[in-house]
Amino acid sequence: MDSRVKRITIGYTILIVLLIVLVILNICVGSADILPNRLWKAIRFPENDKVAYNIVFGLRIPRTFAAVILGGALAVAGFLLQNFFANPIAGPYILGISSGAKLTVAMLMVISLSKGFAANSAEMVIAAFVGSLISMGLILLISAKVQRMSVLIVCGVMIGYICSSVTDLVVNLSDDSNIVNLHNWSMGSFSGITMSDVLTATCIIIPACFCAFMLSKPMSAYQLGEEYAQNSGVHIKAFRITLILLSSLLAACVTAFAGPVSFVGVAVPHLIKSIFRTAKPVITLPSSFLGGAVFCLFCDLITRTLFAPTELSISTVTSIFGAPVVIYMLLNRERLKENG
């Protein structure tokens, strides 16, 4: 075996062995802790130890897979997202994207609300995935005008700051009973998401995982250049409007059910190629979705935990673990271009 097959081998099982424990503890630990044992009794007996199941079946449950299924769609539309735009510092959250989602469901939640129902799954992601595409369309629009990448980020944090505003505005505006939840969903939160929301996310965004892994070979391509991609048949319009939807998509899921969640997908993906030491789309890809979980598992755990019964809001946790990766990125480009 090679060192290169061995890295991966040993990445991977990293990776999944990460993932078990953190669903493990996820679904044991919290402001009541749930023993193994008394776990495996209120599974097999659920009569005998009701509040165990229900604490287990009813809420850690649903939010473990979510975390899992979330996190894992968020590192993967960083993957696309740096690979459309050649550059590793592109992500939802910090090219707005994220955050045109949120203003849209959040529209969306107040209206429905005001007229006295609640939108339902389906709903919450249309308008997700309505929002991030004019965002990405407003992004790919001054991507046109300027040159250099830094303007285009810096752009795309000034529309998420707009769009965000925009959303605590409407936030404060709703009727007083509805903002406690609309906030919270608003700074991102795992909580609160039930097993059916869970089934709806999974049949969206493993589809749309399994369609970007499809494009592994063309996004190998790409990532020499769009000359080269061209010239060994991939079709580049067709192929970017391809990683648009589907970026867009994945974003739109995760604002839709969890709210915005800041840096996982531009710490993941960079973390993954740095483990792996590739940035093979067919390797990175299935890594980085197994990497946002285990990032997302980690972060929600200490967001139930350190304050209990008190909880964090999830971006806050991610933004302490991730904001940092992006930092050091930062510096490791300006420390190669003063080296070239």
Given for the second form:
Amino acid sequence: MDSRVKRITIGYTILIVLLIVLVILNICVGSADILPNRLWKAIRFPENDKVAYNIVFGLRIPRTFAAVILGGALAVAGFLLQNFFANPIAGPYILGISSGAKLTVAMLMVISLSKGFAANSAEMVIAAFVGSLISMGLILLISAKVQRMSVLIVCGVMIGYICSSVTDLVVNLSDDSNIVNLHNWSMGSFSGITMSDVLTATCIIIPACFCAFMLSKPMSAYQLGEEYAQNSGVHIKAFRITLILLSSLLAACVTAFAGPVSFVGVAVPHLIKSIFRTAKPVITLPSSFLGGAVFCLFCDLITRTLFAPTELSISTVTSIFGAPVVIYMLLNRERLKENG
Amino acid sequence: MAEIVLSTQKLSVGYGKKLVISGIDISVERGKILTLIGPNGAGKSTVLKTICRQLTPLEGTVYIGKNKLEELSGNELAKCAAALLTGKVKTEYMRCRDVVKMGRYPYTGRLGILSEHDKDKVEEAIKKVDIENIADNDFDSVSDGQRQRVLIAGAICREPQILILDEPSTFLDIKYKLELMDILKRLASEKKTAIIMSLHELDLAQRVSDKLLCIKGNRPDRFGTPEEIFTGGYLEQLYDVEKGSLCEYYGTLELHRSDGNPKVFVIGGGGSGITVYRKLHRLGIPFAAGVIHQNDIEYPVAFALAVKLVSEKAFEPISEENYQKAFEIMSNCESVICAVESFGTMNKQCQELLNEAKKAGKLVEGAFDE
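Write the structure block of the form predicted in complex with its partner chain for the protein whose form predicted on its own appears above.
What follows is the entire complex, opening with the chain shown before.
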């Protein structure tokens, strides 16, 4: 077999095995360990082990599936943005898109709490989408003005800071007992996500990822540059708009349910590309989704277990693993530039 | 008459509102090569970008066959016209072969997976441009010239009716420049591909093109065959260079002559003088030359480099008048070099010049350095 095909097959196999193992671990491990045989019994006879059943179905399964779906979505959003900006360091968190979504969701929450109604998950997603599009618009305006990618990244980080500060302000100004909940969310967490939230997220993310996958072909031409893509027959304008909408939607959806989750979008596609030794979207887009899911499952497991019963925010853990990857990439890029 | 694959009607091109060139009316037939020449910044690339729809025309229309350019779908256009412009191509984890494969883009299905037929075309193109030895190397790790050839292979494997190339010979060494021109010639004659390109190398443009479009100062200046363009000192005028800087027969260039009164007189003719002229020019010594027939192989070089040149009409023996002229100039020079090895009927006066030089003790023999 061709060594490249072999590498890709092995890569996918490892990712799927890791995914399955981590899903089981995430469901079984926690402040109350539920071993697989007890889990199996609880699933078959819910009445006999109500405690286990409630923990598994009320808390762990939604949380685990949230990590899978949302983690995958983040990695795909990052992958799309990297293609769009032709910059390996682009990602929804770094460019401030997640933070934009966070701001509008926080505002919706505060307003809805003060008016005495609870916003449903669809409304949250819409608010997040609006926020992410606003941030995205700002980034696009900046990118039209500056050619240097590093400037764009710095601007994105700054937009992120501004949005986060305003969010903090909004959260602190609102006076409610739910503030603690809001605070947790604004730090980023997979906890407290219900099964219906997961279903809503799935209904948005899976079609969006499928659309992104169907863009693999134009994306592969776009990777060689805009000029090249146009000569190959890609309708550049429509393609770019679709890419922007899809990545904003994916990032918004994640933020609406889990708050801002950092570095997954940057680190995972990069790791996937260097492991698979290809940047072909047909191969790397699905594997980025799997990689994002695995990465988030792993990080979420740490947030729950490291200082149990205290929980860390998900971004704390993803940053520890993700940020070094970004630093490595930056250094690597500089080195490449020096070599010509 | 051959089928016209691309034509323009009152085409004006430019960026946004800024007009670069207006009034372009050209047509290209199947299997013909059209080359755009003209000074830097004249707008050759702008024209090429417009006919491959990277830019929208400011006025006028481009026709691909009988269809208007703007009415074709992206895929239809990509199939019939492949373009290779000067924009930088960046890649990530792509072998040269993968880059060539991208050339088949418009023929592949929804996910861009290549069929066996596509793969054969890719291998054929790789062979054609002689990049088999680097096909498995990373595209980022190969040299600019190799990259250029990989991209050309990509354009070729698309098998377009029209191939648009913006300065395709940039970065190529002479071997590959020649090979590229051969490949283009073959594509034109065997596959009946129409080729539209811009070139800076006038010698290549002259040899490979069926038609030349000369662009200067916001308009197409001339459109014609190489024979029509390379004549009457037109190119020197096109590029705003001194008369004599360009040899119209060969399309080759000569540097500016050394200024000042001639110090050395070269008795030349027959071609052996060329190395002497070049050496004197290199040393910065102003020189005069004579008497050289206007159909002599070294006439263009002497014309470009000598401060003073005495020449005789083709096929005529050297006249007494010209001999006197040469003698006078020679008398004012410090030394004389004779590059002619043998004298015949037509240049026997040159032998006389040599004798006079010997008498005056001005003749420098063998290698000279000062």
